[in-house]
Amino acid sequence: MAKKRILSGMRPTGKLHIGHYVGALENWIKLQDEYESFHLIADYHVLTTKLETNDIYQDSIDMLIDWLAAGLDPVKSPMFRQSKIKEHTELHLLFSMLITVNRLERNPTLKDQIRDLNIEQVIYGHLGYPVLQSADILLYKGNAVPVGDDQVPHIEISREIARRFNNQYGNVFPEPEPLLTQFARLPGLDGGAKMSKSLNNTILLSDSPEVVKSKLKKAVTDPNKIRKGDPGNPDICLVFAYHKKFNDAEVQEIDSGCRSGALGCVDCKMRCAAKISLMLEPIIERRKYYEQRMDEVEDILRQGEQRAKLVAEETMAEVRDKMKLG
């Protein structure tokens, strides 16, 4: 039986953090050997919030280099720009005829975008994002999507558009499922709902254990916590939160030590710092071999590009054949 396929994508914003890796990534890399998984770099969504171009190639390689040495297997999943295979636009346009700008104003996510980007004026193309991520998933014949629970709304217009066309011309398009992670989100180290490069506070996949013990001396802990010896609540501590995905092991230890007031707060971050690092340290060799390897991770993005491409190109010709558009 043939295993069933997902499509995963990310804007390329160069350099990942771990929000990415906890959020996204490590899920990924469990998957790929239970799906047929395809992995786009979505270089034309940037264009949603930003016109600037200049940077949109070596952000792409960047990501790439970070998706490889987190563990994405080349072989097994092939990766690629959504620019590069002309399928992704023919088919959004033929979507966008079968979908109200009515419903499109409804989802949530568009709205969230909106009150965080303070946004004044969304843009045709903006306001369309979800129908081009339906798209770039349906092109594949993508059976599941693994994403948070805020994306859940677009994998939903995702399903209502494949439904839509099967009823209109014949089926081509499964409906997709959203496969939800388990650790969507990873506060930032400024005690905000996210990781966010923008808002500047992150861990990147690619920092020293200098870097990290350095941010992680920033972050914000329980306020009330002032000095070692002062009891602590671990369950409004961002530091804690880190503690629960990367230090599993101690995570008793440290909530007990914080609610006692025998843990202080800088011990604890160069706990966390260790753990952080350790997990690191193998995707940061692995991003220097890469990285000495420019030709080798070119190669990687052709030969994913040739191969998401033929698929593309079978979709489009049944997609067509059930339109009659020759």
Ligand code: TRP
Given for the second form:
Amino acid sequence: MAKKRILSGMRPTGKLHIGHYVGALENWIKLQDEYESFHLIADYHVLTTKLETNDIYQDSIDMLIDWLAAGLDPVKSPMFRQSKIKEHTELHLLFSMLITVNRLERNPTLKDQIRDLNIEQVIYGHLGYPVLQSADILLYKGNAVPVGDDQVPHIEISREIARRFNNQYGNVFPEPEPLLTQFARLPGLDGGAKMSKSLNNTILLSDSPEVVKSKLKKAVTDPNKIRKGDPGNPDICLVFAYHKKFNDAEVQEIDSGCRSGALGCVDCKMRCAAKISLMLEPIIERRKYYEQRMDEVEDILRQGEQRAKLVAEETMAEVRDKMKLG
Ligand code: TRP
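Switch from the form predicted on its own to the form predicted together with the named molecule and give that structure.
Up next: the whole complex, starting with the chain shown before.
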């Protein structure tokens, strides 16, 4: 039986952080044997938050290198830019007929974005964001979409669009399922719920051990634990959240050391930094390899785009045929 297919993507905002890794990338890497995986650089979607495009190519390449460095295998999984496959725009347009404005206005991520980014004028691109994302997924007939929990409302919209299309014109699309990770979200270094470049609270996958240490030194911890000896509450501490993810073996001891006061925040942070850097070490090594071989990186992208294009053309031919469009 043919393998099920994954389609997932990220907006190219430059170098990735450990929140991207934990929320999605780690999962992509685990799943690439079990599924046929397609990974998309969403360079149309990124325009919804950044109209200025001078860095768009470099940001895409930086992200691609992080994907490769983290362990995505370009032989198994094509990686490609959305803007290179024009079928995305065509399917987006057709899908825009199959969903109401009202439904899109109820999309909770739209409301979050308006609030978080202080958007005063909502452009059409914001409203249509999940319609384009549906085209991304369904163009490759994605069965599963490994993403962070914030993307689940978009997958729901793509399921609705797939159903609508299939009922109206005949069966073409599967209804995609979200695949979530256990640690769907890492808090930011400022203690905020989310790590995000625009909030400037990230640890990058490319950060050296020195940088990780200095970033963690400044991280916010339990405000009631001022010096070593004071009892702390790990449940509200972002450093503890990182220990839970990256330092499974010591997490019990850190929990009780923090609560009793025996473990000070500086020690706790340095132990955490060491574990994060241990995890990052092979990623940084592989990043160096690719940075020195830009021809190979560009080749990976070209080949990914060729493979994606074949699938996209095939799906669009089927869509036009069912819709009796030229
Ligand atoms: N909206 C996703 C994000 O911000 C990026 C994305 C674009 C995507 N197209 C996709 C994710 C298709 C999964 C599938 O993270």
